[in-house]
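In structure tokens, the next block holds one chain alone, the form predicted on its own.
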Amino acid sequence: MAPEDFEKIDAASTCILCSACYSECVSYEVDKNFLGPAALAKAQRFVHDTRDLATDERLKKLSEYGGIWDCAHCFNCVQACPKPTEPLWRILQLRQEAHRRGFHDNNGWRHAYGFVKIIEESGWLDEAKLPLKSVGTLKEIVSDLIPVGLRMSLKGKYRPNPLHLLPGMHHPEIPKMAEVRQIIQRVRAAEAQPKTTESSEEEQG
């Protein structure tokens, strides 16, 4: 491999599997089916191995429930790993890839996109909005986002405004919120730009 290359899974291959990582994740302790930080990061450097060739193959299964997306980024197993692993940017590391590879057809990369898009409205999350857009079938909206929202309604936890869930309303906009919208455009420009070797080496030195 080359140095550059390397540098890509450096961080991932001082993991040593003590797995203090676990202990303290929050996605793990509340859903076993997560794949947790650990094999997350061991997993991202198998798909920015170079000399893999099973890379789409892998970044499929790890879209899929229990995997990257599942992950809360509550940061606890950067702070229990005693190497420089840093299993939390690795897991960022394989949602990017996902997205540049363009694995959209699971309800974590929607979420993901739901909460920009919502964002981009007005500058507030419309959290009656962002399930709706997180799923991908009318099923899943009948059996887990109806009952949930009627629980949190009668818990006082959520007045919903049936009006924003309209096309095009939702709640004011926030002050300067062009200067947001500008920031969402710019963001969207630089991923849709070609990354040249020069830009590559700044961005990992």
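Positions refer to the first chain, counted from 1. C-alpha atoms forming the largest set that superposes within 1.5 Å between two forms make up the rigid core. The structure presented is a predicted model; accordingly, all values stated were derived computationally and were not measured. What changes on going to the form predicted in complex with the partner chain:
- Core-superposed comparison between the two forms: the Cα of Ile183 travels 2 Å or more.
- Once the rigid core is overlaid between the two forms, Phe115 counts among the residues whose Cα shifts by 2 Å or more.
- Once both forms are overlaid on the rigid core, the distance between the two CA positions of Glu86 between the two forms is under 2 angstroms.
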The other form holds:
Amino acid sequence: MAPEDFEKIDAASTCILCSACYSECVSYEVDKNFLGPAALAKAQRFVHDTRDLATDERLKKLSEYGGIWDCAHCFNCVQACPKPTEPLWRILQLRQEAHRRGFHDNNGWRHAYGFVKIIEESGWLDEAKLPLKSVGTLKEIVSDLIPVGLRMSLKGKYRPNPLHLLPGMHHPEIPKMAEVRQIIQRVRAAEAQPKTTESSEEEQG
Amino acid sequence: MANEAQAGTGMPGKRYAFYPGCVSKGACKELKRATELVARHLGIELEELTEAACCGAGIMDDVDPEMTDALNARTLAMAEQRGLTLLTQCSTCQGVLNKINKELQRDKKKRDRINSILKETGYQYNGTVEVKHLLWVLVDENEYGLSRLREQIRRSLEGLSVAPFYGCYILRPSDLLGFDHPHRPTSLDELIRALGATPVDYNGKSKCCGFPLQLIHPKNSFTMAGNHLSEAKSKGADLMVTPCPLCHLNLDARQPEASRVLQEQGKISGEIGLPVLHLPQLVALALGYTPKELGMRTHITSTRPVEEKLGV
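Beyond the form predicted on its own, can we have the form predicted in complex with the partner chain?
The next block holds the full complex; its first chain is the one shown before.
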């Protein structure tokens, strides 16, 4: 194993299974089906191990209910961890890998990817559009999003322009959006370049 | 609006590069309004960074860390060009900006790489900016400070029991922020006390509001919000206050769902019914502004009980 490959799993490998992260985990507190911080950190240790051949199989399971997208991002595990494991950062690495390898059929990925697409359009978050991009079923729109949208609109708290939600439309851009587009183009160009030191991590879709 | 005419005393005249954050221009416009009223009243000058992009809210880096770093570096560079501290009114914006700021300050290789992405925009970030939340500015005696704030109070909030909801991003990871204790914080409690009110202690105050899971796992999200609201209410809170508009959206706009989930779990019978204020709304009430001026009537959970108790 090359030293630079080991670097990717070095932090997760330091876990001493003390479970301090479970004591602090807010998602595990309300849902015992959540795999939890240390287990997910361990998963990252295998997903990014170049000797391991079950990467896609693992990421598929990890993208299901109870996996990487059920973390609430509260930083309690980072705070509690006595070693460099710091599970939240490992969970982020898993989300990024799941994105690269095409495990996209879940609200967690749709939410994150939808967020990026909105920022690419206008530079700032469209809070009416993001929920629609995040959920996967009409039932969620009808039973959850429409009630809260109506509630906020009736109170005068938030009244988005419905025209902005139509395909190809978006809310007003931030001033100097051209600069944001330049940055995004540069980032995308860098991503498209073949990686020399990270060839073992080539994406599959 | 009579109160606005009385503004502008006891000022240190400090100027900040103001990063309002997307939510305060969308679903929580009342937050920006309250921050601007408080700042004007106290003589804190805000230079809004209208051209700054979204910080990514801790979500964008799930799929696109490089874009998140580059857009935030551009924002930091805007404050650096002005020679100003970057001020946020959102815990999440603060957390994201502070994390990236510390990484860019500590890691020159990364800074060079991000600066090469920024090159065509004319911005370069050299790592000299500080990022502060409004709460820290109000509490820290080196910034505005509570002793100055106490002198400005026109309507003491005496008699009000206020549950501070800190949430996550303003506390953790503490090695990146370092302002308050990650689990036993005091800054918001001190602010509540300075305004004349009584802080309510409860377990949930430094936990997650559930917002990040709202669209991913609603039941878990609303259980978290409901647990904290219900616990604060059972400890005698008249209202909750938060320095984060994302927490506010889950605790206030989603309180009907939080009540329903807790009812299904057999924890409560009726509605929770706990008003939730943004941090600057609470401060502005003590400075003499009216609930209507502060947009409190647009909140989903009625703030009338608080207004009646205060007699406003």
